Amino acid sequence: MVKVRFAPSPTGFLHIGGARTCLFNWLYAQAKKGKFILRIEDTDIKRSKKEFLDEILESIRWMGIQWDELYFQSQRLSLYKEFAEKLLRENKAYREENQAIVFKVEPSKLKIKDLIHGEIEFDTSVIKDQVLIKADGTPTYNFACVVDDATLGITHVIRGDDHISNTPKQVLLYEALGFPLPEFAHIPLILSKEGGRLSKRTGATSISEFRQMGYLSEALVNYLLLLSWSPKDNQELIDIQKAVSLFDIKEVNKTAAVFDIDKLNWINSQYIKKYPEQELLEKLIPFLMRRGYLCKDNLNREYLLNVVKLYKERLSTLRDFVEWADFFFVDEVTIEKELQEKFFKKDLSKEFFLFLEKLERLEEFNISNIELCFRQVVKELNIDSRQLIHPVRVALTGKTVGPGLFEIIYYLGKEKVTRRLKRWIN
């Protein structure tokens, strides 16, 4: 049975590169009807934090990934010491004065067949003796990794290209301990558009931050899928279950992937468009609550749903809605000085007053009647509709773009519209 693992360290949050590695391991296990193991590498006691562990586990769950088994290296320390002592007894390792146990590296030529890169050759003469157990009694990364992968029955080690340099060191330990070698697959790194390593500025943001920025889990997973792999028909929107039926680790690209936030935004916007409006609303409510625009005791879902419908086709992220539709949820809007100078340099008291007067006389306040009022004002004043429509929009929303003005007026309501336009009547 195929058995793969993802082994994050709880010394930081789960970032894009780690999330893709996790996804590819899980996908391969699903495709081969195997098992996906989650191993927490928490032997660095000083740097390992519960908050990081909680974020990693929650992020993996949020991505829709479920592990079959969960292990913590901190609970397996006696196992590492046992195998280190075995190497000592066999004279394959020695103990230093500080009690550290060190593996003897013998010069040799190693060849491994990487499932992505093909055959890779290593010269171990350039590798120094490897510490197995540090002076403080904790195992080193490479040693714990080998003991865990072997004793847990990992058949395929799928990880980032940055681990290729660890592979010969680990192969030597597999051989010294008499463990069968797993198959290796090293995924190319994710680079920025400029070609460098990802930084926070270029997209190396934690999964929880992408979640807070308003990306849907399905969209982010879809995007991660396309970083170094693609379906045969080059489709860009792909359901995860369909991906399972198509995925093969051998088809992952050898070259580095480029993180493109614009592509991610486009994919996210497509998923938002496909979302049922009621479900989309439920995802938006927490964002509105965090901003203080809503409270649990005062949720008019019917009204909110109508506002969501105004924006659904325009959104790239859920947070866009909070930024763009904020004027629906505040008493007064803030209008930047630049917009004031552009749209209210001329006194619009007459135009605004006439429009409000007609709105006040409406027997039925609906979108079609609001538009009729507006057209009447434009006709009576003999002006181009653009001369009035833009200032009214800015006065009501503080923005120059958005949904249709008459829909905005209707859902804002007569009271808010009157108050906001009166602000500009001398």
Contents of the next structure:
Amino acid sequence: MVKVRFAPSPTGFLHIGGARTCLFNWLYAQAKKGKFILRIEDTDIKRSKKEFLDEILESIRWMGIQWDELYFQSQRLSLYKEFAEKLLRENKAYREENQAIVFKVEPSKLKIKDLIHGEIEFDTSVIKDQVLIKADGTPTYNFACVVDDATLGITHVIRGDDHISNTPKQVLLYEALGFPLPEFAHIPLILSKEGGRLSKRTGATSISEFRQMGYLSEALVNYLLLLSWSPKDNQELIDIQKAVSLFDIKEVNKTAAVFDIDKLNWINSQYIKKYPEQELLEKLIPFLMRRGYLCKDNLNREYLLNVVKLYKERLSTLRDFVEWADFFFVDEVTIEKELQEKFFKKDLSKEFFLFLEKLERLEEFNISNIELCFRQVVKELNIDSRQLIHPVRVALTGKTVGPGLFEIIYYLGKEKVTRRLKRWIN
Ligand code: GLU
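After the form predicted alone, can we look at the form predicted in complex with ligand GLU?
Now the complete complex, all chains and molecules, led by this one.
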């Protein structure tokens, strides 16, 4: 049975690269009806933090990934010691004065088969003797990794390219301990558009940041899938179950993937469009609450749903909604100076007054009647409709673009509309 693992160190947040490694491992396990193991590599006591661990676990869950087994290296220290002592007894390792246990590296030529890169050759004569257990009693990454992968029965080690140079060191340890070798698959790095490694400078890197920016987990997972892999028909929108049925680790690209935020935004917008409105609403509520636009006891879901419908087709991220529809949730709208100068230099008292007067007299305040009032004002004053539509939009929303103006007026309600237009009447 296929058994794979994702082995994050809780010394930082789960970033895009790690998340993709996690996803590919999980996918492969699903595709092969195998097991997916999560192993927390937390032997570096100084750098490991609970907040990182919590974020990693939370992010993996958020992506919809479930693990079959969970291990913490910090709970397996005696196991590493036991195997290190075995190597000591067999004279394959020695103890230093400071009590560290060190593995003797013999010069040899190693050929390692990698499922993605093919055969890779290494000359171990350039590798120094390897510390297995440090003076403080904790194991090194390479040693703990081998002991765990072997004793947990990992069949495929799928991880980032940055670990290729560790692989010969690990293979030597497998051989010394008499463990059978797993298969190795090293997936390429994700680079920024500029070519360097992804960093804070080139945008968000951690999964929790993407989540806060308003990406749907389904969309982010879809995007991650396409970094270094694509289904044969090059389909871009692919749901996870379909991916499971098509995925094979051998088909992952060798060359680095490039992180393209525009593509992620496009995929996210497509998922938002397809998303059931009620569910989308539930996802938006926390965003609105965080901004202080809503609180638990003033939730009018029916109203909110209508506003969501106005925007659904336009959003790239959930946060766009908060930025663009903000004027529905505040008392006073702020209008930037530039816009004030552009739209309200001319006195619009007469136009706004007439429009409000007509709205006031409406028997039924609905979208088509609002439009009717508007048309009448334009006709009576003999002006171009654009001369009114843009300033009204800016006065009500503080923005020059958005959904249809008459719908905005309707959902804002007569009271807010009156207040916001009156501001510009002398
Ligand atoms: N803890 C290592 C890392 O986060 C795991 C590498 C591996 O998968 O072997 O990079």
